[in-house]
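Read the single chain below, which is given as structure tokens and is the form predicted on its own.
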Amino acid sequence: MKFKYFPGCTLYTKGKDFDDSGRAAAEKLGFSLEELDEWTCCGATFPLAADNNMALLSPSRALCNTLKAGEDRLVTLCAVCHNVLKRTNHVLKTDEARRNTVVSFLEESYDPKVEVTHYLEVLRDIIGFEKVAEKVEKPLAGLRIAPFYGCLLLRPAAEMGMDDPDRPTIFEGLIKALGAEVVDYPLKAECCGAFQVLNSEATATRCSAEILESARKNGADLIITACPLCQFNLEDRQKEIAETAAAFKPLPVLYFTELLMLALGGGKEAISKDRHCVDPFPALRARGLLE
């Protein structure tokens, strides 16, 4: 089983581990991610102005290329890319006039039957969490995982259609399939500070500190996410947080695909030690998951 795949810019650089572990886990689970030809940056932000059609060109081009490749599904890993592509596709499906304007700029035609699907949805809806559990070689028994959804993966719910943004369950289902324990905490779907880091590092640091403290207080060994921006803000900000809060204890923040690959038998190579600012190995060794 093959899916057309849109990796996005960050997964070629800062989030390379996300891409590597996602592709490797897919092969273990019996499907492959075939990179879309000639993809370009999605734009990283969905335009809220209803007449800003130029910002829709790049994501629309990716959707047109999916159709030209003979496919009707485009799979993503990055929560930011997924948000932009999914919402652009919603515009093309529901607003004929705007669709005609956009595709005329591209000198393309577009039959709005392409579905933008997140990797987590592939695991839940196509592979099935039960099948994922059957493929687990090393259950993550005893590991207490706090899922972090952030604000882009599920919202706006009417356009994203993945899960209940107030009471999501998709990460929780995956964590249970891997044999780990779910840590529920009140800030799992809050904003990490996102692009505020460009204007006010203090705001981003405060947001991250509150999320990390909430997960820690509820017993988390680590946090998982599907968003490179959330991973950056939650992990890289911890040095600054520690400088102003003496009682602060670092908390590893991993991509969910790293733990998925670990559970599928990937060994310690599934987890990148060098790219993480907070070493996740001690938390995994404490639960007997690494030697």
Second form
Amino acid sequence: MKFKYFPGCTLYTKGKDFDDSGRAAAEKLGFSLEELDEWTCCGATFPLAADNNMALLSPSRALCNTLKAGEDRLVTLCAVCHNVLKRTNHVLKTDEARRNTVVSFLEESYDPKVEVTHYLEVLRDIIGFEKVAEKVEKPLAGLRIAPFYGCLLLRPAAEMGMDDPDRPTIFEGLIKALGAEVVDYPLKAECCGAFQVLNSEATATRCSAEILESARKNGADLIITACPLCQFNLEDRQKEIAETAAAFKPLPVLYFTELLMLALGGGKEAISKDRHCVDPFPALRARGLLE
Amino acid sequence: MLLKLDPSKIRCEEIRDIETIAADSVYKCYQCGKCSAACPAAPEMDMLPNQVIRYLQLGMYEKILESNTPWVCASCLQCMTVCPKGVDLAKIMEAVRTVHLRRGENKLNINKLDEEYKARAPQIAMIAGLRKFQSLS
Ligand code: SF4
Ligand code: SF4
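Take the protein just shown as the form predicted on its own and give its structure as the form predicted in complex with the partner chain.
Entire complex below, previous chain first.
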């Protein structure tokens, strides 16, 4: 099974480990991610201004190219790319006037049959979590994982259509399939502060501190996410949080694919050595998952 | 706080521009405050999200201009998820920012960010920051 895949800028560089572990885990699960030709940055934010057609061009081009490649599905890993591509696709499918403007500017044609599918949806709906569980070589027994959804993976629910943003279950399903324990906590679908880290750093630091504390209080060994910006903020803010809260204990934040690959037998290579600014190895060793 | 309303400002051009850009009406809101209760960025805002809408309803556009709220909004969509009236407040916040940015007013100069920070932050943070806070002109 092959899928057209949109990696996005961050997964090419700072989030390379997300891409590497995602591709490697796919091979183990019997599918492969084939990079879309000539993709460009999705723009990293879906334009919320109804007259901003310019910001729809790049994601629309990726959708048109998917179709040109003879495919009707584009798979994503990065929650930000996923949100932008999926919401753009929704505009192209439902707003004929905007579709005509965008598509004629690109000198393309578009048949709205393309679907944007997140890697997690591939695991749940195409492969099946029970099949994932069968392929697990090293169950993550005893590991207490707090899933972090953030804002972009699930919202707006009517357009993203992946899961209920108030009571999501997709990460939970995966965690159980890997043999680990799910940590339920109230802030799992909150916002880490996102791009506000550049403008209102205090917002990102406080939001991240609240999320980390909520996960920790409920017994998490670590957090998993599908968003490179959440992964970055939640780890990178910890230095600053520790300066003001003496009792603060660091909590690692991993891409879900790193743990997926670990469970599929990837060994310690599955976990990034240099990307994490909070070392995830002690938490994994403490549960006997690594030597 | 005593507010003096100016009926001639209600539905003034600036506010209509915001409604057009947001493709939503500020008059749908009945001020229940659920958006503000849900907003994760509210502690750093100097005006609650529902107050932004209220001032827009009352034609008090200048109040919004003085507020940091649209610039602290993280576009996280919590507000629109909980709003019982289907107001897309995140779009209204974006429309307020858009009006400024289209006038060429920058909120943030990305070039002035710490070099070391820029080297470590992911691209999506930078690109989203440029889109949200920097004018095209
Ligand atoms: S939740 Fe909706 S109706 Fe209630 S105050 Fe906010 S915008 Fe208005
Ligand atoms: S989109 Fe903005 S106003 Fe709405 S809840 Fe999020 S930060 Fe608050």
